[in-house]
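Only one chain is shown below, in structure tokens, and it's the form predicted alone.
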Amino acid sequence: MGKITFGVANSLENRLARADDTADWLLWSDEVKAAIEDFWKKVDAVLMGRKTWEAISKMDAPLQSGVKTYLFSRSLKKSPDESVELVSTDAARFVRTLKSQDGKDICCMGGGDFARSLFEADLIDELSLNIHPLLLGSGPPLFPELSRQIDLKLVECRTLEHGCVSVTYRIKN
């Protein structure tokens, strides 16, 4: 497959959600919707951990049509949705194998713990953030502690409606 992009919306202080895991603070607009639609045209697989799945499920957000969803969890015994493949084996090994197959790009959604395992395994190629102009004060952090520094190269930076800023970085090798 193509590159793996870790994509997420976050607050200015790099929080992914409120302390109760809600994301009612997200600022939607037609511009954001169009950017997301363009992004999904380049993707045929999405990766997410259990906590992200649970947060998305609370929002009643539909799965992206035509995109294979992989849910990574060591605690779930079966997939919560028949169209979602549950992966309970080593995430880095599974993703490395998936990435070596033919296909479009892969999106890694959500948060910290799962994404950290992919950053640590050098599997993330790009980081795409939609930074919202607010401070949540508490909640899960975007990046839990990493074992090393990861250098980035700015690919794109643009201002969106509501004062959001979209930035994309390439991981330097």
Given for the second form:
2 protein chains.
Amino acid sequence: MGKITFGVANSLENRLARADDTADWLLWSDEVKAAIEDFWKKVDAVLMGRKTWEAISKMDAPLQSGVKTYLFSRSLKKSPDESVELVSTDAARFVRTLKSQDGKDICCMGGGDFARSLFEADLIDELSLNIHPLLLGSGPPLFPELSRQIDLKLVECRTLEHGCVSVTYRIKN
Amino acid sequence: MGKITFGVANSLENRLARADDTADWLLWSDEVKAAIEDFWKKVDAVLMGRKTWEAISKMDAPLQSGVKTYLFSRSLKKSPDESVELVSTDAARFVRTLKSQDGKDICCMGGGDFARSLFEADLIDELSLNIHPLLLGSGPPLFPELSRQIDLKLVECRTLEHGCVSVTYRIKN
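The form predicted together with another copy of the chain, contrasted with the form predicted alone above:
Full complex below, order starting with the chain above.
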């Protein structure tokens, strides 16, 4: 497959959601919609952990057609949606195999343990954030503790409507 | 006094330093030096908590001449430097009084409990970050948990040398 992009919207203090997992603070604009549409054209697989799946489910956002969703969880016994493939084996090993197959880019969403396992296994190629102009105060953090430093190369930085800042980095390690 | 700016350099995941409080990852450039020099011209007081003081002491950076440093700590019994004023009373009350006096801008550095008390008391006017292109993996976080959301207005966003992103926000609440 192509590259693996870790892409999310976050608050300035790097939270993914409020303490109750809601994301009603997300700001939409034609510019953001266009960027997301462009992004999905290059992607045919999306990877997420259970908490991100639950947050996205609450948002009532439709799954992208033509994009396969993989849900990584050791606690779920059964996929919560027939279009979603549940993966309960080692995330890094599964993703490495997926990446070696033919296909388009892969999008990875969410933070916590799932993000840690992919970052530490050197599987992420690109990091793309839409930094929203607020401090949520509490809620799940985007970045977990990592066992080592990860150096980044800034590829793009632009200001969007409503004071959002879109940044894209290539992972250097 | 003028406005209170909360200004620091941070990693993309919003850490202020490594787990051992070092900041050897800070990137310097003529552009950054010029911006810092400009910034200090407008400031005559700098506020920090104990941990930030300790981190800055390790960096061997000279104190700015003409700028009064206030160190906020309940545990220290005596100022560690004769040019530094130790404040062990309520930080928010002290800063509110300081702000009501004549003077130039005030710069607030550091995170944790000290930052929380000033943010929650609505004493910060501006937030200025120099976001460095790396994930440190561990180390003290810039933003503490806050009891409420704080809305921000993006005032400036520019890319600096080495892939740093400088953002300035006005506090809306």
